[in-house]
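The chain that follows stands alone, in the form predicted alone, written as structure tokens.
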Amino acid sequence: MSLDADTELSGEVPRLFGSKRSQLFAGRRGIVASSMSIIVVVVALALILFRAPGAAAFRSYFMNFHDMWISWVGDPKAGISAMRDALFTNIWMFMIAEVLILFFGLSLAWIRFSQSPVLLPFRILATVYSDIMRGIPIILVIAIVGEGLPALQLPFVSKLPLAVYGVVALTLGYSAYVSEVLRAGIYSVPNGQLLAARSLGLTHRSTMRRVILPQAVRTVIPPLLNDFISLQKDTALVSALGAIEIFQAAQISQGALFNGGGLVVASIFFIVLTVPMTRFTDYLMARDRTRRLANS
């Protein structure tokens, strides 16, 4: 090895070690900064909860653990519905509505993507339906469905439980949003995929089922999960019809106990239900980004 090479190598080694030392220092500095930030936030929250002028009244109203427990287990003698039972109403409403929304949302997206002249009236209806449902707040959809269907006095439809009307309203409202998400995923598939499938002799239906939709669904899974996170929370809006779900049960306990602990319990369990879905969505988004970067 020449003298110049030795000199160049001797100069490169300190730079490499210096870079590692800089990275280590930056990492430690980041940990210290993050720790200090957490401490500041915790101290600020503690000061608000314990030093604010109304802190004692706030803690008594929202953080009374005895009343929170009564709200959770219920008290039939006091007319307090058990929130633990009402929670299952939210869960089954969400699960049934999710399946129905996926079916109707996919149907709407399929119709709007189709090019058959026979389906032209249905494409117009699907477009009008999507525009209308996305323009009406979901709470109004719930009120219209929950009060309108019983008013029709139909033999079967007008005598369903209030929670069922809530599922119907959520399905009608969210199907419009989900259809737009799926339609965006369909249009994100390169047009060459469609042309290649048609050149192989596949029908439009086979092309959609075997080529377009599998790629589109993989693309729109994160935004779909975000919609379903919102759906899980919006099951609480069914309380506007008087259905005994967890938010309605919390309001009943609030009126009976003159305490807002039930509202805190309801909030905690909505967090327990939605945070895992949120983290899973973030994981899918990060994995998809890594895959795209690796392929670029």
Given for the second form:
Amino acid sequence: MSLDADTELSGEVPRLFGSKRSQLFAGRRGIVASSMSIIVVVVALALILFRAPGAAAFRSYFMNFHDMWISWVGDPKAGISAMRDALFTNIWMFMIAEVLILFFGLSLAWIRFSQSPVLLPFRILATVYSDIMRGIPIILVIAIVGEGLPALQLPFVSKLPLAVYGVVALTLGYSAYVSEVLRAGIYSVPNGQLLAARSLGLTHRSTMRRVILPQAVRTVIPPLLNDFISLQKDTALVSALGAIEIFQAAQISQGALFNGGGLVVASIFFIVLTVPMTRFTDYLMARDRTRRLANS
Amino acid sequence: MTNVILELDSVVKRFGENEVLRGISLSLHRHEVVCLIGASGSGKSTLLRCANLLETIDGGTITLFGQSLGDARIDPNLVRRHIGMVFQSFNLFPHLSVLDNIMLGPIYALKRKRADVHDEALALLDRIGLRERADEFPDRLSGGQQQRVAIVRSLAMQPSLLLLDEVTSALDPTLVGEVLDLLTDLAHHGTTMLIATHEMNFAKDVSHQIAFLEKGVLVEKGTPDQMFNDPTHEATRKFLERSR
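In place of the form predicted alone, the structure of the form predicted in complex with the partner chain is requested.
Every chain and every other molecule in the complex is listed next, the one we just looked at coming first.
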């Protein structure tokens, strides 16, 4: 082998055109390909919806707009609770749960990074707690809390509305996840930041509060929002306790009208609720990415 | 009243099996500038970190203002408030403005009033010609500007001595000068400094004493004149020849 660069160029000029196939699907020609695939998918879906053996029954069960309207506005005479009222239960449940989860998740993460020997038993407890809570399906946590607390027959805590137990259970479960996300964020802050802060004579506490956490939280906002999107949807699981939230209301209308339109209405509600949050999370991630690319 | 601020006596530091400091003795007087020279891995950085308790030592004693840092009654946070430290990689806080970077220590470690600290911080920025950049974030500044901000951030604590850990090693060659000029200026104003550096000409110009470390041993210590013109040890002579 010669190291002389000229030998490389002396041969044929290298070909730079792609194959016929890649020409059709790549670059500007890709528009043609993508329009074609959209048409194929839409046609396939339409065929399933209108040509499947049970298509007519399916449509009258899930797409009966009259019954969907009834389940939305409710019908006291038929014992159907209005979904448009029930949805506020879901909304306040996740709004209160989010605040509590942030608080407890942060406390758990903070305890696990603490240095004080006094907090050692709490560090162990926090670790065990997060392992246990992440191991139990959230619906079981809801069932245990929602049936367990009333069973204790305590003066105040055993007589709360069902949705409150739902909030407690969601907080218990999600705090474990959120604390792990925050912990990952804390680990992602370069060690030099800790050294610089401690060199200034800041205490461990001030270092966490003023230097480490502000940077950690910024990095984990997208995954944190992802957890909150799941939380919004998981408020539907509180129906397992019999609390009248939107999924429970949908099931009631389903039983009374022998029609699944309410389930579709509930799905639409959750989509309307979560899509802005999902879009916002994507926007934050894209912004973060451009910023990192600009700095490197 | 003695003028010794920091004194190391037979300091030993191990990382597992690896002995990085093998009995180092060194003292630093008020208004004195001592440069630590030696190849990478000779123990310069570790020595600086031990001096402000970022690392614990495995043998010997370190004394600050006549008090042994190994004493159980020592509060590391109080020790560090008297010792400024500047790092190779600046380590400015990216989520805080330049001004807030400088004010953080005085406000939260010394519990001083924001208004008092504010004027001092601006005066420090004035000194390095960056007053108009006070409200910008560190990533908008060049490496040399960031490192100068990091130096005045440690000065804002009004420390009794400064530890500088290869503060120009991460900089473009064109930006090294502005940082060294600031350090030279500080030296002329009597700032006590212990400087780990690879910049031999700077060490020669600014130091009262130069200490040469090799594999965790302090081989030789002397004035720049002795070290550069008439080193006692063969190892010192060889190192300085290679570093030219």
